[in-house]
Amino acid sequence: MFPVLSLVLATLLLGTVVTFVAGRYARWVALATSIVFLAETAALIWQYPGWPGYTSGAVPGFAFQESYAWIHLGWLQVNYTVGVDGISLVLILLTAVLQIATVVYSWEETRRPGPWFGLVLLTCLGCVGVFVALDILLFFLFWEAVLVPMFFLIGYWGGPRRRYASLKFFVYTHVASIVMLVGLLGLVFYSGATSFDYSSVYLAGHGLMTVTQTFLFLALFFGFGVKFPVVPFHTWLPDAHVEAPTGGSVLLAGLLLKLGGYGLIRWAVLILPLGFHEAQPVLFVIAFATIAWGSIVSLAQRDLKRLVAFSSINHMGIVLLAIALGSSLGLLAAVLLMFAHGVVSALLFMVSGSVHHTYGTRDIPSLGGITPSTPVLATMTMVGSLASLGLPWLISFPAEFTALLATWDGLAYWVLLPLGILVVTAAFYIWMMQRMLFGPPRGIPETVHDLPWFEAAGMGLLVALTIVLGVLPFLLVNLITSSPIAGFPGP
């Protein structure tokens, strides 16, 4: 079998290194290795539904897989094992559209382009391995990778309090990661796994007494919970999101709080079942909580950076909440939550450095009938805005949709609370539309001019797929649900 997993590795690593090394070309580096990463990913999913290995290998429902004798020393058993089911493939994709849109916005970053433009694919390659290995050791290697570019490019590009930003997120993450190192050396050495691998981890791991499963699980959940975040491990992100630059909030918002989701899918519910039903309840509880948090935090929020980012708190509550539900209906919509948020809350951090660039602040009070002067910004604003509450045809519906569903399913008339909560982020992104894009022009610079050429285009490939996903949303489901580890029935 072709390793294209491997494949897809090595071109990332590949563009990295030169574009580190590449100066003033770095930028064009960068947008060739996106464009073979995103080519490559579109190779994965064409082939995906009827990969002939589909139903075999180490685990069921894994495409793609790789096993390579790695460390064997004795009982430590460790293996460069990668391998995708449509839940990875998904988030695989989500990574090489906001590679490619963060390229392009940051096309005239004149700052050390190298390191910039380096970073970026620094961070990309972190996630992808994240999305893809399938062995304890190689996961937490590629987990922790992610950590050094995003400590830099808040660190030395990010705001007037760039340092205590990217050292909270730093200490946050890095401290949640032992934790959640410890949960996964607990869940091998308890299981009696017979080596690092998913395949043995898994099969252990369902054996393992309810009390130990709980343990284990909560151990893996606050690991992941800081990275998701939730409540009340979440301080760190308004800091790490206001300072960083716009292209590390994309990447921190649409890639970074996506792992601490997919992990505790990946490693925690579907590995510890027994675990994860005797913690439900606390599961709600902290859902509940960040959903009412992030909404209402929010509506006091006049840096419109810093709203985006309380509101991508809320919908990590939801996404919690639909993971909670333990259903494959709530899997689906943790997916679906996660890629449209993803793209979304990309977007919107690209409309707030616009806005930042062309007026010079991001207070929102301080602006006002921008739509005249800045048409193509005011269009991309409200495209974002309208699709982070959930309007229909656009991407964030069929996601919130499926997961209030699956919330009625599981906790009938609960499904109330998030349902008013959402009513609560519509007001706090129509107040904002109100005040920034309509009535008499406020705060705009006698020079203004609409969004350069670079920055339209980063945007515009992201409102494009809002679109598209949101009136055909069966292109994700489809591939999604063709994972049967994850309680789906399969192709």
Given for the second form:
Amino acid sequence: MFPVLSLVLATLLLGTVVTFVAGRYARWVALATSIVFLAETAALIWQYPGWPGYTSGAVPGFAFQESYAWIHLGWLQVNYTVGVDGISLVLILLTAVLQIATVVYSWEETRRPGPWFGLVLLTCLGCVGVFVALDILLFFLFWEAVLVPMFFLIGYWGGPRRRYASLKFFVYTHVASIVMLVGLLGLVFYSGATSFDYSSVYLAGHGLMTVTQTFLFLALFFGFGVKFPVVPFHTWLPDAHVEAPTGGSVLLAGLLLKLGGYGLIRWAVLILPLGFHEAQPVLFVIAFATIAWGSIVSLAQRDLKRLVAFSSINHMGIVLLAIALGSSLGLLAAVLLMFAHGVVSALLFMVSGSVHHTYGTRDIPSLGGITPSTPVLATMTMVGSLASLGLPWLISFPAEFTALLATWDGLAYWVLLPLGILVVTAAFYIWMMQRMLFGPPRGIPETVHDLPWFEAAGMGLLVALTIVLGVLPFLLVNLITSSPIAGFPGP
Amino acid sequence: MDASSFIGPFVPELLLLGAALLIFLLDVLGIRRNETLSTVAVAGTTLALLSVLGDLGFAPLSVFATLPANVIDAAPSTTGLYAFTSLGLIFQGIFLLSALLVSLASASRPSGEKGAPIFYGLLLLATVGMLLVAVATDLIFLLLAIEVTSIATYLLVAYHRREARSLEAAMKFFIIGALSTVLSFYGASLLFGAYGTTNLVAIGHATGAVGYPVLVLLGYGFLVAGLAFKVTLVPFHAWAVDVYDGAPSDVSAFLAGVTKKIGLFAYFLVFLGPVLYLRTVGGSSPFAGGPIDLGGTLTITLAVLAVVTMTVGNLLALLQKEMKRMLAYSSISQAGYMLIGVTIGTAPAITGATMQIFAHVLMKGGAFLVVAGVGALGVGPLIDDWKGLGTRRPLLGAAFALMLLSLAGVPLTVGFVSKFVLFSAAVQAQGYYIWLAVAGLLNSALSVFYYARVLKVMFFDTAPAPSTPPVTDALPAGGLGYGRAIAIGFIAVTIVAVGVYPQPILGAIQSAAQHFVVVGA
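Same protein, the form predicted together with the partner chain this time rather than the form predicted alone?
And the full complex, kicking off with our chain again.
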């Protein structure tokens, strides 16, 4: 079969390389690459046969598989194996959308445009790699490869404390990855898996004793949890976000956090079911703590970007809760939430970036009544906030509704806890809008312009998606539920 | 024994000796142009490298092969002085590659230095000693080969003999080196007393059967200590940083990158036999139930040395303000990773350790070459002096960033591949060895701090006011000089190429390691 997934990766790689050296044409190359990538993603989704429309290939349950020998030492069998199911496809679609939105939004980037756009593409390349990898080493490689471009994006283009934030980000997440690597290696060698491929690890992992599974699961969960981020390993996130440039924040919140959720589903929950079962109480506690902490701390934020960052923690807590339920409905909710949060948080980070450019500050109390002077920006803020607090007809609603339904199924009255927190979430968004958008104008400079076309276009794309998929959520749901793993157990 | 059968096996060594003698001859004739001397050294090492690669069975180079195929990995003899194992040949290749790169880069040294012929000559002679280490099967032969290298490198460090710093470094190096030699030979004499032989294979076979546990243990103890100086294991490391720091940067590249690897290979030769033997026979060893468990004691000693070395090296590297000292401490910690391979002693672990050595030669050697080049551009020794270098000199900055990322073990670099294989081998060996992997991984996480800090300084911190003008005349290739630029470029490309597709090299090392473990046990 034609190696379509390699073609997608090659497109991005080629685009990245050319963009790096393209100088002032970098943005055009980046845009062209993004459009081709989006088209390829659309073609993949169009051609995706769904489960159980296919059973061939080395790893049952995945479409468009490719597998080539990479490192074969007898005791160490590593392959380049890639393949996708509905869950990966949804997240690849998210990557494609956010990439194009980021490129358009930062159209007028003047500080070293070549490296800027190149690093943006490289980050997306790493994320796509994580979503298609079906070999432990390949997965880990892409996982780590994402760190380097993000380190440079924050460290070179970021805010005043960018050096500290980039270092903290790099070290924090790298340490987590290393613990995860111990878990992954242990998984391979303690289970006696014949290779690093997903299928052989899957089978061997199921055969492990409960104790071993639990230890391995906790090691993996630590690695994925820091990326999520879950309380108490979340402290890198507000710093990284506040200091990151807008495009960096978009990719960080929209994509990098999703790597944690995806990894947890694909490489931990499904492979180590007994360990997952033992660890479930821990996951619930951490999920509730993350939801509550993210939301309550958001209430106290003055900085718009920090507020969005903490609300991200809150949302990712709900994702963790949905995964921890261990039901197909919970899994569906988790993937939907990841997509929704990816789009909405990206939109909100763009909003806070634009507020910063336009008004020179992101301090909510010192701004007020910005709607008359910048109506487009205010509209975008409004859509983003309403979507984030879960208003029906917008993308987060079906996701959060599914999550609450799944929680009721699994934990009965415990559902009141996330429900109550949702009220707090609504409160801090509405309060923010009330102070910033409405009321008498405050802190508005004389020469204020509404959004430039490219910022409006970048956000507009996300707004459109928020509304379309909010009205027609089945487009995503069908894709996810046609994956083998959405109907536990897997292949 | 006719001449060809004796000369035949030693073609690479003889080629290097010839090149060294030619260089000294040119000196006498008054031809001292740096470029000419560098060309001779490069030609000698290249030919030797081709010959070694041919011997290794690399098909396109088979015309350069000089060893009969049946000699390589032949059944071990308990009497000979030397034997050709494919792992030894791989090590020869690594030594020659680094000597080649250092000679090439040295073409960019300021011309008109008085000692240039001595520099190249000694470099080649030191390499001859290393090549001999890689084929040794006799304890005395091994220690003498190490001496050949050591004496040449004492002089290399003192190359800038007018600089107090260089001289101090050389003096320290010499005194410590002499001490380590004495310890090693004393250990060897004790082992001879116990076993009645100095052949390593014979010693390996006899380890379980000799009834002088205290004598044997003392002998190994002295050898561990004596060789540990060469490998810069903590607590025998204190000399290394001052020496690397005081020596000219390209000599440091050679020292930190390569010469300590001969010590590691010596560790392979000396300890693997007995450790493996005692581990496999286990119960039947007279020591197993006796007062001293030699195999266990050696394993634990090596494991503790490995963990302490990497941890202390990393912690001290964190505190450094000077680039060369930081690299030197990181080099010490890397020695700890390599020792993991010796401690575990399985074929996978030897593969990992050898790969780590190969990677280290590229990364650390390359990093010191960049330091040499940047020094020639007039940048100071402090890490903070490198501010903005990455944006001012993007290509050089990118190459150095690659080397640091590789040292930190970031994927798609050779440094990741080697650590991955090494730690996988530790996990694969199961039992308590998994803790070696955990210690190694935690350490590599720790090391990210100081590598990332350099990246931060180079790329994110803004450059200071226009720095002092370069001290040397402006060299071609943007002030680096062609030789250095080519060497650095080659290293950077190799780091990525092997990082992306390591199978050919890893496969070769793995099969060599398998032979070696079978032969050694």
